[in-house]
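Starting off, we have a lone chain in the form predicted alone, written out as structure tokens.
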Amino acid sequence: MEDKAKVILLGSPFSMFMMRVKIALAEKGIKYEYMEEDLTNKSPLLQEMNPIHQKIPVLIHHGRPICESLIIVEYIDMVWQNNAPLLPSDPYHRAQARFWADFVDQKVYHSSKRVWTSKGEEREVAKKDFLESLKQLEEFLGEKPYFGGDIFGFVDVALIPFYCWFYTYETFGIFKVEEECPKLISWAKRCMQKKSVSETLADEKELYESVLEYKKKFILD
């Protein structure tokens, strides 16, 4: 009989949004199944575990589906709660957590996605929207080792997958985020030395590749 208990991930390799989840699980050292998803051909248990939007990250636990990804890592954060806390047991430092992942949703993803979708004055309105909100989140971390203060924290999980991505957005918006955002670059290479980190980030120049045969096949220039 197939073990309910065990924990399922469903993702996709260069998805920012799988691997913050991947990052949560094995700060949190949870053993767990990896499939991974082709979403030009979504399986039937995609369709079945995410049935609203049929997008991942799923995580199946108990044969239940969580849904959105930050969604999971905050469910992984209270299940697994004795290990490597995630978000602040303060109620207002855990609403300020929830608050700026939720500006990372918001703000950085959005931008970040028209700077190599767009083009031409398009691409300098999001490029000047991306990092400007890199800039709020700068300054936002302040002197902080990380976002969570001294401990690596929920968001500094929401915003380190975007890192393997900033090759990408600097090769097609022409810029270099360590020239706007320096202490933001710092951050991110700190995070680096995690394993969980490290083990989990798409390899910055195979992520590009992918970009490109994305472009080729779904985006006309």
The other form holds:
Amino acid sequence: MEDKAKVILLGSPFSMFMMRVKIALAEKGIKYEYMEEDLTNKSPLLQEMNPIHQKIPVLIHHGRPICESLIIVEYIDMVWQNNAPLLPSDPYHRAQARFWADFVDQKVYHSSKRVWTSKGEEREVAKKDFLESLKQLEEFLGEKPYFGGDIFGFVDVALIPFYCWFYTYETFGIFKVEEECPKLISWAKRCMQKKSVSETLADEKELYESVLEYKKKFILD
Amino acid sequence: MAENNGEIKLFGVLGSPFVRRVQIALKLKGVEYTYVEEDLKNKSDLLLKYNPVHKKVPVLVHNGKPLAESLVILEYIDETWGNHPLLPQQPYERALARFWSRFIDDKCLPAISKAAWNVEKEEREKGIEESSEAIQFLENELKHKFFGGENIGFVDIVAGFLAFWLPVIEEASGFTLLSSEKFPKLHKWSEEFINHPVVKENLPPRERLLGFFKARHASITASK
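Target state, the form predicted together with its partner chain; input state, the form predicted alone:
So here's everything in the complex, that chain up top.
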């Protein structure tokens, strides 16, 4: 029995966290209304629905907000459990999936952000940390087609949005992910063959342009 | 339910709040395990083998299969042993419990760490302000005896740091965050929590913890 109550997603176009939720919704074939937030001028709705962090994504279901992208994806997976399960059924594999999704947040995200926001020596350290974190993920992936094994799963959803950001990191950091992590790029290209992914990920060059603009506006170069 | 639970090992250190979370969860569910005390200055080969990514405790090993990160371990325990459920059953309430757990780990704990251990006095003062703000959100959220309702639940276990470790840090460092005037509900909650029969047995010795934090505080203030 599918839940047909209204689903609203608050997001902003280049957020990899929002993309995770969009991909999960698309995988499950859930219809929703997307509302774009201007993070420099937050809407009253966002402030009401996420008073603590005032961040996107926020999923609103039955009028109630769910915040934090991985928490939202788990929520979606539980409520719409009959199609395209994202988490495996075995508790140990579920735990591994949660561990690696958390690793993406703890290690990949923070180092990648430093690659485009810092400069000089700090940037070089960030690059090293970023590539190291990707290599560790590659090791976990092994020979599997997806992190979820044969099926596109939770960790795939957690990581794939970063793929459209690679061009930005590579341009700032002067490196190519493919040279260091070829298996990961094969995995990413495999994911991009899925409609839910290709229709969600931002255009990498448009994203880069918007990052340049953001840097000019908010960060002294 | 005397099934064969298999072999369960927990790697930890005496004073760690994250390790205690796992111990409390296992105890609440009546799951027996072997405890292995680690020396973090001289990590065992086993620990490095079981947690090569973070090299930290706690690590739970169930029938030879390792798991790391306390929140991940707690969910695993909850899913593997169905008695005394820690997370709520309904999806929305589960999402809320996970939200508050992350809030505690990502916002409260780092702010408290800053308030207590940052070398710069100005940063410590900022930390006190940030911690106060964060704790206020938790105070507003507490609507029953425990975050889990009438019984201890997932968020209570995660918030245990505030009930036991924070007061010891406050005493060692000479500041007050969790006052009964400012946070009456949390203050009462913390007393209920540390006096809960299972929790009581699974807390580190207070005097030793105080000694450890006093020494740390001395080294912070001495370096100015």
